[in-house]
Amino acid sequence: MSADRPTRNQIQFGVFFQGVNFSTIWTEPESGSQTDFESFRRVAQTAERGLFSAFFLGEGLRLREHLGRLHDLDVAGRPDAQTQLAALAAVTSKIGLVATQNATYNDPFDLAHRLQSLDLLSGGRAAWNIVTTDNAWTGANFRRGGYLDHADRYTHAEQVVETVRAVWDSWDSDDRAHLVARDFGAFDVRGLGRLPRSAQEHPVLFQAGDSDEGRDFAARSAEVIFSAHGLFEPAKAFAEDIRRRTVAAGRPADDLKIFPGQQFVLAETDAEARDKAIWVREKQITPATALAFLENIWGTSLAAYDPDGPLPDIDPVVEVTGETRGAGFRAKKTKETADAWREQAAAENLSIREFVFKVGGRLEGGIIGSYQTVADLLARYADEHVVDGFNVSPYLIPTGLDDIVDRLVPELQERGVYPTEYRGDTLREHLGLRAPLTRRGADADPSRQTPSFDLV
């Protein structure tokens, strides 16, 4: 294995353990459980062996529902992200630990303490992926359903982030705790943070929103952005837009690292990889999955329709979709969507299942090829600085990273576009990030500007 070539840009990998959805194949003999710690341990330790920068967990605040029933076609339920990551901190030593946590339904003071606890216990490896939710269906679990308007979700999130950061900054370098006081109407806090700073000052901030508001929020507040734009040209356009917004927010263009999600299907040859990709696609989108995908738009059972036949000729029974199957299906105008889908399927002579392969699967958005072909492609991403890395979504748990770590990573290292060792011990060091935004320049220690208390 050759040493790093510092003159060439490098990319990094993170791993996205999705948990529930049809992108992960849960039906094969080697498939693990989405709730068994062994699944998380195996994936995290394999990723760390491959020098991945981070292990990324999603979050579900309510079990998904489909046509008024619990949706269990794939799998249902997953453990709390921070609890999982605390357990993984004990069996790993380098890899970053990213917890998706909702800014709408978490109280900022408590959230700050839990994330800072993970950061301290892991030696400075924690991160917070900031997400928002405004719908009443999810909020019903918290007795606060629909309390936040959709247009206000990022304004509220920004207030939560400011408060969380203030808690993290409240202990200065002389071990004096400074008062944190905020009043934003929807919440107010007044108190002292309960922990000192971690080895990386405070957790790294991730963000994944793709709307204009979400991108601007990331440009102002986040340090890593996770996107769905993984193919070369869309990824390049996304990166240009994000770097423009980051500069407009008063930050250096490279201050916000870009990590699109990506599925890799690899084999010895390109032809074998294409055959494997067909197998992956057919396992991900079964006939029942294809019908359920359309039912999200039609709003009624389509069990009478042949998955290998044309799209339904009946119209949807609802006007707009809800959020019970996740953000990807939320607020769709059903008649308009159904007409467009039928027109596309007829024009391309696609059956129901073939159509869902095209619009609902990961094949079109995935990278498929031999280890050498994919390594050459990723070297182009690195050379043109299209991304800073990929958040890899394995289609099998817990073995889905094995060929990436054992075969693709060495190919990338030979080309000088992938690290050959961790840069340090903290996630901030792995990602090459600057100091947290509240710890720079004249405002390097904002906690000193507020009343302080000696710690005894």
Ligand SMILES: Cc1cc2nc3c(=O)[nH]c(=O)nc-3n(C[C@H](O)[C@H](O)[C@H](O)COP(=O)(O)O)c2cc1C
The other form holds:
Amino acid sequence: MSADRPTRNQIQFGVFFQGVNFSTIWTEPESGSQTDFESFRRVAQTAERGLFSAFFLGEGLRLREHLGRLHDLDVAGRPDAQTQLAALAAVTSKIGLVATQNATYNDPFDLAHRLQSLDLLSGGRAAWNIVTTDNAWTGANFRRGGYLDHADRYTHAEQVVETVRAVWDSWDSDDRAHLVARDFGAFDVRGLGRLPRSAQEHPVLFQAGDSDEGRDFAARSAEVIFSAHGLFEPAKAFAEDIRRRTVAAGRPADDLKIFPGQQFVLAETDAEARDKAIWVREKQITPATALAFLENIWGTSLAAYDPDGPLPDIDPVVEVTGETRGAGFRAKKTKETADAWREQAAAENLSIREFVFKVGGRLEGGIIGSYQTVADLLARYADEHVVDGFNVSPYLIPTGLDDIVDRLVPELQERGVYPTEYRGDTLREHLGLRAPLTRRGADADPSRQTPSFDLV
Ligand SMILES: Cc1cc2nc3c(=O)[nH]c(=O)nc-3n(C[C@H](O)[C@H](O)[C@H](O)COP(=O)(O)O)c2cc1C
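Switch from the form predicted alone to the form predicted in complex with this ligand and print that structure.
Entire complex below, previous chain first.
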């Protein structure tokens, strides 16, 4: 065994640069702007200093609305992910660049070309995080309204992904290009990809979507799954479920890497970290944010209610939540939800704010403790292979990764559970991925069966 071969299983970090939401505190004096390149540069370069495998950007195709107005309790608006990542490629040299892009509204040939361009220009560091947000309200931005039924979102995504892959694979290594022809009803395309392969063959495929269909889709088609289940026990249950689905899809259990989103609150001692976590929560869930969260369900102003008092006793004014009220509340029955929330808050004696603390975030809760405590905990995640890594979501931009990189990473390295150098130059190498799914045997690639052309 070579001297530098890890003897302990390792975890990795990616960074999830959150845009619009309340889990980033944008009001502190040290906070940057969510649209200024300097914020992105600072975070990406810090992450690269900490040997993070990837810099990850979410996407929102339409601004959220709240009680008929733009939602202005957090910052609004974020630049296009691929444009930002192309700029970051120029000021970094190793870190992977992951763009969330919607499979429902993007056209496969165009999307394939844009992602492949990023992959080539970055030296094989790009990835596509496939999401399927599909409501008519978002679709209105694309002149497509609600063209796709919610139930069909993953069937469509699978067709798009298959086509995108065929475009990426259409240029052979032996100077031939193979025709890509697909007729799926929603789209009917014929053509050739416009670029050769990158240093990692083609962009890595991530997936984020938590339904059964979403998990099965990831097990069939993705290489990394971004989840919301980061606490130990839920993460373990999630990993077991995902590995079972991956094997059922005919792949090795570890073929799909698992990266939950996670927030870390760290300090010298556990007690200091707990105090800091209270400060973070107070800043994240302001009284106005707590009320706005409930207003998404109640459908009316709750300004008359005390955020430190019990949940509202009135019933929601609408029956079902509308599409403008944030993806998390899609078509929720409001009376049922309000009743369940009131019951939970009463049983646990939670005020409005405390309740929103508990249920409000997309992620399950932070990991809080001293650098040593958290490093010991993460070593357990590594030893039991509960995750392959975490997509770290800093609560401060752009300084929120500093203590993770300067204090937590060395603790993890000392324990042998975190890389001490990048494994190679491409994202595929950093993540320890096998060859792309379509490249595991000539027969696996449908493009090989089609007419081909000499590339001169
Ligand atoms: C942790 C996580 C982060 C996500 N981030 C985004 C995002 O930034 N933009 C987006 O359009 N969808 C995002 N999604 C995915 C959508 O929620 C998903 O595509 C859609 O809800 C349908 O998937 P589902 O029903 O399988 O959950 C995310 C999902 C998860 C689990």
